[in-house]
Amino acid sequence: MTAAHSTVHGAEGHASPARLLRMNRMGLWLFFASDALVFALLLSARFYLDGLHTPPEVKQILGLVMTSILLLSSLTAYRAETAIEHGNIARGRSMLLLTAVMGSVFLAGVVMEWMLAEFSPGDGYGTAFFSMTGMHAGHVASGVLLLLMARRQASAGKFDGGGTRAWGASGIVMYWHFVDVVWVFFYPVLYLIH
C-alpha cells in the first residue's frame, strides 16, 4: 500500500469515514444541482405557457395551509436530524415520523387541490399547475418514504453514536429541505402572481 493510498483509505483498503462523508455530501449536492434545473425549467414553463395569469379559481387558503404545513415540516426534520446526531434516537424517530405525517398531509392537500381544480390540464395555467405540483408531489412522496426508511434504520441502531454514522438521516433531511425550498419558489408562482 502506498503512502498516498493509506492516507485516503483505512487499513482494509476502504475509504475512510471522513472521505466517505465528503463523497456522499458532494454526490447529494450534485443531485440537488441537477434536480434544481428540472424544477427551474418547470418554473419558466409556467410563464411561457400562461404569462402572469392566475385563475381566480385557485384555492388560495388551501395553498397557504399546504405551504405552512410543508414549512413546519422542515423544522421537525431539522429537530430529527439534530436529535439523531446527538444520540437521542427516540426523539429523532418521533420527529422523523411527524415530518413524514406532515408530508403526507401536504400530499393530501395536493390531491384535494387537483380534485377541486376548476381549470384543466389542457389550458396554459392548468398545464403548468398540474406539471409543477405533480413533479413536486412526486418528490414529497419519495421524501416521505425516505423519512420512514430513516426512522426504521434509527430503530435498528444504524445511527447509534451520531457523527458520520448519522449521514443517512442527515442526507434524507437535506433532501427534505431541498424539496421544501423548491415549494417556496413554486407557491408564489402558482398561487400569488396575478
Contents of the next structure:
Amino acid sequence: MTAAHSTVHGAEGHASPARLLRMNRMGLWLFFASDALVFALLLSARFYLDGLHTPPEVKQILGLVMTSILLLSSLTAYRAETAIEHGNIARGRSMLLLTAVMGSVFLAGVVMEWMLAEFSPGDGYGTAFFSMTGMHAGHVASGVLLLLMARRQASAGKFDGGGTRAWGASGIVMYWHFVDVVWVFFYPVLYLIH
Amino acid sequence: MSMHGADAEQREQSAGVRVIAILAVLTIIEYIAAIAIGASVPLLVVLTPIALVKAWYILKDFMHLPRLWADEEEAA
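For the form predicted in complex with the partner chain instead of the form predicted alone, what are the coordinates?
Following is the full complex, with the preceding chain placed first.
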C-alpha cells in the first residue's frame, strides 16, 4: 500500500462523527455546484433563444401560486429538519410528509401549465420554457421521492437522537432547498420579464 | 426531548418563519414590479437583485451555508 493510500484510509478510519459530517456536507455542496451549472446553462439559453420576450399567454397567476407553494414547502422542510435534529421525530415525519404533498401539488401545477400552454415547444420561448420547467420538475419529483424515503427512515428510527445521526434527513432537506433556489431564478426569468 | 432542546427547536422554527415572511414580501415586490415596470431592461435590473437576495436567505438560513466553514464540533 502506498503512503497516499495509507493516509486516505487512516483519515476515514479515525474520523470523528463531526468530521464525517463536515465531509458529507462538503460533498453535497460540490454536487449542488455542479448541478447549478446545468441550470445556469438553461437560464442563459432562455435569453439566447428569445431575449427578454415573454408571451402574454403565460399563466401569471398559476406561476405565482406555484412559486408560493414551493416557497412554503421550504418552511415545512426546514421545520422537519430542525425537529429531527432536536430529536422530535414525530413532528419531523409530519413535516416531511407535508413538504412532499406540497411538492406534488407543485408538480401538478407544472403539468397543468404544460397542458394549458398556448405557445409551442418549437418556438424560442417554448423551447426554453419546457426544457427549464421540465428539468426543474424532474428535480422536484426526485426530491418528493427522497422526502418520502427520509420519512420512512425516520419511522424506522434511523434519525433517533438527532444531532449528527440526522444527517440523512438534513441532506435531503438541503436538496429540497436547492431546488427552491433554482426556482427563485427561474420564476422571474420565465414569467415576469417581458 | 429536553426542555432545552424544545426551546432551541422553537427558536430555530421562529427563525424559519421570519425568513419565509421575507421571501414572501420579496416575491410580492417582484410580481408588482413586473406589472408596474414596462421596459425590459429596467425590470431586469430590479428583478435580478431581488432574486439574489432571496437565494441568499435560502442558502444562509435554510441550507446552513455558514456551517461549511464553522469549526467541526460547532457545525455538528
